[in-house]
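Here we start with a single chain on its own, the form predicted alone, put down as structure tokens.
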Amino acid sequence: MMDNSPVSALKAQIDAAHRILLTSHIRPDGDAVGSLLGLGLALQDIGKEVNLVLEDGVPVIFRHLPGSEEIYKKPIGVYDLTIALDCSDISRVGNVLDEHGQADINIDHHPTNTYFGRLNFVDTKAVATAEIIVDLMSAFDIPLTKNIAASLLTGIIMDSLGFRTSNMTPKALRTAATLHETGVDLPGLYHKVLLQHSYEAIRYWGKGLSNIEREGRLIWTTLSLEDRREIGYPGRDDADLVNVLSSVEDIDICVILVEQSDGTVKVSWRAQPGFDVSGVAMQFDGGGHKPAAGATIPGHLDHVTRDVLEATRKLL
């Protein structure tokens, strides 16, 4: 059950706006893309002019989603309202809001959210930001179409790793069922976003797996720019290798560090129940959830690896 006060305030701002800018975080995942498209299509259905923006564009694995071709890398024009989705802090949107200042509305589910919006709608019990969007659509009496449901269900599937993360709830499963009832191909979505990988991604995994190291109940690996160039992997992420590492038995925490071309290193942590890696990520200006967190850290790959492992060992 949603608190009617913030819902009413949110609805009032949306009702008053004509042109709305929606954005989400850099290196977007399924919840970022799914929430953006789901809310964007819903707002279009009630007559709003919407500009959907992701600084890094739409990853290939999500380009099958209806409306993905409407997502741009830069804002166009001026807006009455700006909404940031699935971002724990304002820096996660990249440069999208530079000309627009602070986000008017911040909708998110991360416990590490910094409440950076003028109006903050943060539900840390939600499995995904997409789940929050479903609740808001119900509160606003906006019908769920099949296209909207496909995007929002993608967000829930991705952030819950196929309904198997430790924060899964009966409510999230009921929400997924509601989305499925629109006629969305649940098995097809599941296969596309969780099981299907490119040839280059699998070869990229090989590089990461060959670099894997273990220390007690901690494992980690690195992926360098040279690894990416040699394989020809087009992304800047780890190709979901971190979820492979998290499946290793007798391990409490896994870490993957991916060198970026801008002199930073993208770090992802995964942890078993009982460990809170979001606290470690926050030491490096990152954030996330207790079992899954990330940060982008300036520095050389070797130096960042040393510092990150030192901080992670203290948690263990």
The other form holds:
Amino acid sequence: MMDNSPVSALKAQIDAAHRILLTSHIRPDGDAVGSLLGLGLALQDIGKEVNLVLEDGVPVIFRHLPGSEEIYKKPIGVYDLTIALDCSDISRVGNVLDEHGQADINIDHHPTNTYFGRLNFVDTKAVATAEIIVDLMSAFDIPLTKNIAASLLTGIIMDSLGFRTSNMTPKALRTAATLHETGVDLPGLYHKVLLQHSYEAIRYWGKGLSNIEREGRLIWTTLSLEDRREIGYPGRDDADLVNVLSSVEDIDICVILVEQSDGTVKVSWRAQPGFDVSGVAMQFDGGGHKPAAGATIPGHLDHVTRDVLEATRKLL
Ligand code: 5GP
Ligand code: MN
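What would the structure be for the form predicted together with guanosine-5'-monophosphate, given that what you showed me was the form predicted alone?
Every chain and every other molecule in the complex is listed next, the one we just looked at coming first.
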């Protein structure tokens, strides 16, 4: 739980601000979009003008969330306060804050957070940044509307993989219950963000599943640009295949490596409780949590795979 002084400092900054720029990370997930919209709508409700920005835009699965159509890819106009959400370091926002030079406020839950903001609210016990937003709204007496709750619950559901990650807490469940009480469709949100996949995504899984390799308690797979092209999968991500890999029995760590068109490889690690993959991700300039971390690494898919496996084996 956050102590009160930074909360009052944040309150003072928000009270003094007229137009607030809110942003979150590239390749936005449910917590990025959910925290952004949740806090954005809450600030609008107390009379602030907000500019919501995600460099990569809003993924299709979140476009049903009220307010998502007001999220832009670049900042518009002037603003006097900037807030970065769910970002462990400043590079995660992409180029959004380049003109401003820094984030005034950094609200996040990653243990690898670098405290890059002028004011930093980092609660590593929170299962999602969205959970911290609920705490802040309550501290600021901003009512939870159904629209705000839909976004914030999306963040909690997605980051906790449906209330089942090892960092889940009774408090996070209570927060989810409070959000559910506003009347939001919890099963519907859950289905949309965790269960439902496109036909192309499942066929893309097929590619990744046929490339799986195992070495003791480590498994990994790769998805090449060629795999993606063959299937016609529209995203640059792994289509959540990592969650399938992490369900394999008798495995401690799984890794998925996805070739990108800009000469980099997006790597995701997942680990069983007792292992910490955030450090190995940081070695490659990434970050994350003990059981789930990621990095974007320049280089050829084969070379990056070799280097990543070499570093990862040391954890086992
Ligand atoms: P994923 O592998 O699903 O992209 O991410 C797993 C976790 O690692 C998430 O908490 C995400 O925020 C973090 N993460 C993923 N990629 C990066 C990265 O390039 N840099 C940092 N700092 N964190 C990352
Ligand atoms: Mn998060």
